[in-house]
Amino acid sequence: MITVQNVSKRYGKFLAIDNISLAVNSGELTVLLGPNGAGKSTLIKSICGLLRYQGTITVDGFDNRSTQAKRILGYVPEMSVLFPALTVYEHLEFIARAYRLHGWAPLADELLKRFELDDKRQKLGKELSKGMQQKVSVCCALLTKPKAVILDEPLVGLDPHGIREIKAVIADLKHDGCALLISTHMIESMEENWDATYILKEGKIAAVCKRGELPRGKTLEDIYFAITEGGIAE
């Protein structure tokens, strides 16, 4: 569903991501792990078409910058940026109008209730806490019923209920065949459902881990720290 081939991104002379290739299949949860500065957010923004890059990225066979790709890709950024003068419900209406959705109101109501935002629908973006802004971003991303969803540090700033609901949504999306790519530094947060994990270090893929193929006696956490702290994973 999401295919990244030989993608690199420079900021001036600094090489943020270096010749990265990966694939995220339908019905799979793929995780990007790496310390701060490893290139996770740069890679995600490149996949979402927010940055210029070298290489090829497609979503369901379409160039990631095309209208066809954008219609089937949902994105939840690490730092939610809401319109300060729009209400919670108006953000959903904005997405519905931008994507020319029909019959979207029932799903919008369902999402607001699920994330305990139903009583906040008339609150302005500037009046919301960071956690509430994150929830609104998730609702906006899911309103289009995307076939692929990218979440950049989705659990940061959320309360326990929000974390539980995000995890439940991720499990539901995976069950329904959605392709999921999640960037996080919270290894334990995705340990229940991950299928593939790419560990990034200094802009490169340092290791690819598949569920069921870890070395005997090793956990994903063991491999991650062995790589990022300078050791060698056996």
Contents of the next structure:
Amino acid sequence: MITVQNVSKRYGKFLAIDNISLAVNSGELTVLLGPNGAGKSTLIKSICGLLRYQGTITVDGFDNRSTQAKRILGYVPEMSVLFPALTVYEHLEFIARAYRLHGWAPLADELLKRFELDDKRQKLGKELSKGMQQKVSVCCALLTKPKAVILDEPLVGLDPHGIREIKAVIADLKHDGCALLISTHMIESMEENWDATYILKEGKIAAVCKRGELPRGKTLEDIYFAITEGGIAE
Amino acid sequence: MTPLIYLVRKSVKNTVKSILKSPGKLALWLITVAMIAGTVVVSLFTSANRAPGAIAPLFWFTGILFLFITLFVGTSVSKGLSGGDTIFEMSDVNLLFCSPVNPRKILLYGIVKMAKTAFLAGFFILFQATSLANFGVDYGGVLLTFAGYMLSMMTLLTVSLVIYSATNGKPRRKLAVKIITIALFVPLAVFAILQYLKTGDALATLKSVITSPFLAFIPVAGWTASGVTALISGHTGAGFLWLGANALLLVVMIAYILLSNPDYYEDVLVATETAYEKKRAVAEGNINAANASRRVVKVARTGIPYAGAASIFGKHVRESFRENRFGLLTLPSVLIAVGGIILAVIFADISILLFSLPWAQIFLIGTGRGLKDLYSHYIYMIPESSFKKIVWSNMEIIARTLIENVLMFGIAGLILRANILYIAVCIVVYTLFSYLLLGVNYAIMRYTGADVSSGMLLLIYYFAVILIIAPGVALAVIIGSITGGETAFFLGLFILSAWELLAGTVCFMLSRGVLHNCDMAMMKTK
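Could you output the structure for the form predicted in complex with the partner chain, given that the previous block was the form predicted alone?
Full assembly next; the chain just shown is listed first.
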């Protein structure tokens, strides 16, 4: 569903991501791990078409900047950005109208209930806490019923209920055949559902781990620290 | 060496070092200094060559300065009643407030920082030599205006802090402050009404109001306007008296804080935290949070009209009507329109606005929601064509500019009984100038990806606008002067508007694909 081929991104002289290739298939959860500055957010923004890059990125076979790709891609940014003067419900209405969705209201209601935002639908963006803003951001991304969802640090700032719901939503999306790409620092949070993990270091893929192919007695965390802190993964 | 002196010394030293190390910042400062020097030189020539009849009476200057500072009086009182004003930074709260340094000394340190803020806030006055020369004010007068403005800003910052300290959690006191503030202006308003009833002449009334003692007695705004005017006119005694009153109020307010409430930390905390949150939002590139006002908004009508790219305009309209008291018009745009009308009436010609207001418009165009949308991901990810999204996301600022211009030129033109065609041409020229500014903004975004510091971006934008508009202005002046006669001015304006349309369109064409083929804009504060 998401294909990244030989993608590099430079900021002036600084090479933020260096010739990265990866693929995320439908019904798969792919995790991006890496220390701060490894290039995870840059890669995600490139996939979402928010940055210029060298290489090729497609979503369901369409160029990631095409309207066809945008229509089936959902994105939850690292820092939720809401419009201060729009209500929670108007954020969803705006997305529905911008994407020309039909019959979206029942799904909007369901998402608001699921994330305990039902009683906040008339609250303005600027009146929400960071955690609630993050939940609205997730609702906006899911309202379009995307075939591929990219989440950049989705659990940061959420309360325990929010974390549980996001994890449940991720499991549901995966079950429904959605391709998921998630960047996180919380390795254990994706332990139950991950299929593939790419460990990034200094803009490059330092290791690719597939579920069921980990060395005996090793966890994802062991491999991560072995790579990022100078050791050698077995 | 006390820690506070160390802090001030190191901060100044590191600021200078960072400017010297950054070519962009250094260029910005050098250009600013060169521009101030250029303004001084130009003002010397323009003052010397100005015919006595071409100089507007000085009382208009008093009125404008009074109005300008009155705006800040309102803002300060309002801030004082809500969260106080910002004189400290979060680093001061976290490191200094918790340290065993005497709170009184910390307050003095805050006042030094406040002076720096006031100095930077009034910097634009130093560029106003040409405008102020219209009132016969030389560069010495400009410096006096700058000093008076700085003093009033420092006083108002302290007044705001005192109001917060005295009224926090006390609704009755808040009400009392509101009543007192309004009461200060009541004598002037009553005097104005009586004068108008007596003379029936709006301009004569305005003149007698500005020169009346009722204006001069209004704290801070009246004192500063009258004091600066008196010093410019050579009435040193009166000048020092009014500005001295201002300085005395500042000293009394500081003394009040020091003697009555050395435990002022809590009073400055809310404003400092709010300012810090905004700074952090800017640093993180969250322009929406950075621009969010603290004003409580009552949600009445809801919903987003239109579909596809047009929904961006629908969203902007909903946001504007919710955030602004005047619908699509913002408070600054209303103030500029009112100021423009007054300026046109003073000089008895609406075309003066075409020469004096574009400088403000260069910066005000950035307040449009379309340009701000470039800093968040939504507009990039909406599955519509880049062109449609750009068009619809700028409808709000175009509509706002058009309404502003129709009101400003229309009302001023009606008062001055100007030709309808003349008013229409002025509206077209000024509106197309905004169109050109938008085009330049997008072209710069397209080619820099906003991947430079905000200072450098501003510099590039400023010079790009001057370079792009210059041929149009030159062409208009040359052809106008060759043609001569009554039609020359109309022809010149027509050529200028055609150039603005052409250049703006070229800029938009150059910026094609800005939403699909360039990096999402990021705010760079350094």
